[in-house]
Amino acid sequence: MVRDGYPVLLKEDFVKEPIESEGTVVELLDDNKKFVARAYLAKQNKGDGWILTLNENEKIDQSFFEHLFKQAAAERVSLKENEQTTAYRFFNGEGDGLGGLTIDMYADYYVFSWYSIGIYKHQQTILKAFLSAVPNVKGVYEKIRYQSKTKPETDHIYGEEAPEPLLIKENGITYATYLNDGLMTGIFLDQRNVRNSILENYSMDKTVLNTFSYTGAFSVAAAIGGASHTTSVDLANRSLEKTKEQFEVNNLDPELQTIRVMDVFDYFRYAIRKQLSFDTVIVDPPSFARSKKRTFSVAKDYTALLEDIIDITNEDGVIIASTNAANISTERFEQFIENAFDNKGMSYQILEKHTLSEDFKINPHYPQSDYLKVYVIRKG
């Protein structure tokens, strides 16, 4: 598997589980004691370590990481030079040759996300390599995405601190982001192409409902795309002010839109009671969520969620159905859609399919990393 390009080490790959500490760089040998690869040990939900190189003569040092970052930068030159988009995924873990680390660029500030103690053991070498390889870095933040009792969840670690909010552009639209406010920044960069499709194809003169709306990025794209009205619904209290801000930084009056802080499922009942229906409905729920009233999981509840949405989507209206659940295959997601429309006795047509945008580079030998599935579906 490793020689064929599979990047993850699994416990069952070892004759006996290694006792070396996390972060240790190890040589992997086959049954004949022949070199297979170098890897580092790290426990995270995907496995027990990541492959670094299949080249026996390649050292794992600062220049190794520098090479990876230079290569990543070269592959994203068109994004770097695009003045209409100033935020994107600069380095995408195993897709760019180093599992356990992602780096996002926000207007020349960079956000490192570390996914295990093992990769974090190399933090200083990796940061030096990055600063050597990448010019014009204004500042660096880091997010600790593994359980740690000693590290803060988010921290500014190099250069200037970003203004709050930091305004970035995406396909010409402005978004307010916060680089040092928990694990989230205010926008999910992997949905860039979907937002652009909403802007260009599914907004003009349409009523648009954005469920699980977070900071309202889809709603703003729809409003700028000419939507007659947008409605954003999210259970989190902070979604109200955050969504208002996203409209305001684009010189749009949030008072002309509807922003509701409420359980999305309660909103469906409210919409039916008030006889509200929509031309375009966007649904991008978390993989798993728990509120005081209910628990939601994509695996168990997505079909029922779509059935509720079908009820409040106009005839010939469009549903933009999304999930980032890595454990849900494309085939299973398509089955959710088919079951929902069958249960409602409705026909449908799939207009578009989206996966990760090109900056979210994936390892072709590790399909689990291609987690995003977005289907644009016409009802009726």
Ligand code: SAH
The other form holds:
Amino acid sequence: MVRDGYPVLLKEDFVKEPIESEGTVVELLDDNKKFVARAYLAKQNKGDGWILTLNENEKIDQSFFEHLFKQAAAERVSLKENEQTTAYRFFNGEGDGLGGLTIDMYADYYVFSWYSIGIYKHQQTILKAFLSAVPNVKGVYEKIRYQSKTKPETDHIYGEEAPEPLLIKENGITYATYLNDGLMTGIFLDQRNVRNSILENYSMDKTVLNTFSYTGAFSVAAAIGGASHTTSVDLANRSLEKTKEQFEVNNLDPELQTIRVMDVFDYFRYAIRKQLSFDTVIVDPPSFARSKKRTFSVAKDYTALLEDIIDITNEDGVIIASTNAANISTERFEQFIENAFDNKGMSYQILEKHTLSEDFKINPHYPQSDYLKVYVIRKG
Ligand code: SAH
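Structure of the form predicted together with the named molecule (previous: the form predicted alone):
What follows is the whole complex; the chain from before opens it.
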């Protein structure tokens, strides 16, 4: 599997429990003691490490990482040169040749996300390599996405600090981001193509409901796309002020839109009572969420969620159904959609399917990391 390109080390790959520790670069040998690959050890989900190279002569040093970053930059030249979009994924882990690390670009500030202790052991070398491979880096932040007792989950580690908010652009729309406020920044860059489709295809003169709206990025795209009205619903208190800000940085008056801090399941009941229905409904829940009243998981509850959505979508209206749950296959997601419409006795038509945008590069030998599924469905 490794010789064919599979990038993860698994328990079965070891003859005995490794004595080396997190971050150690090891050599993999076949039964004839012939070189197969170099890898580094790291516990991350079900994996025990990531393959680095199949080339015996390639040393794992600063220039190894520099080469990966130069290659990543070369593959994103068209995004880099696009002045209408100033935020995107610069480096996507194993898709770009190094599992355990992603790097996002926000208007020349970069956000590193480290997914294991093992990769973090190489932090200094990797940062040096990055700075020598990539020009015009204004500043660097890091997110610690593994359990750590010693490191804060977010930190500024190089160069200037970004303004707060840092305004980025995507397809000409402005978004307010915060690079040093928890693990999230205010926008999910993997939904770029979906925001663009909402902007261009599903907003003009439409009433748009955005459920699980977070900072309202989909709502802003809809408003700029000509929506007659947008409604954003999210449980988190912070979503109100963040959503207002997203409208304001685009010179849109948030008072003309509806923003509700509310459990979406309560909102569905409220909408039915008030006989509210919408032309376009966006639904992008977290894979798993626990509120005071209930737990929600995509695996168990997505069909029922869609049924609630169908009830408040106008005939010939459009539902934009999204999930980032890696454990849900495309087939299973399609089944949720089919079951929901069947249970409601309604017909439907799938208009568009989206997966990750091209900057979220996927390793073809590791399709598990292609987690995003977004379907645009017409009711009726
Ligand atoms: N669609 C958003 C991202 C959603 S993140 C975007 O692309 O920008 C998930 C959001 O769901 C979080 O903001 C969280 O506060 C919210 N959430 C979780 N459970 C909820 C519930 N029961 N009702 C409303 N919002 C909920």
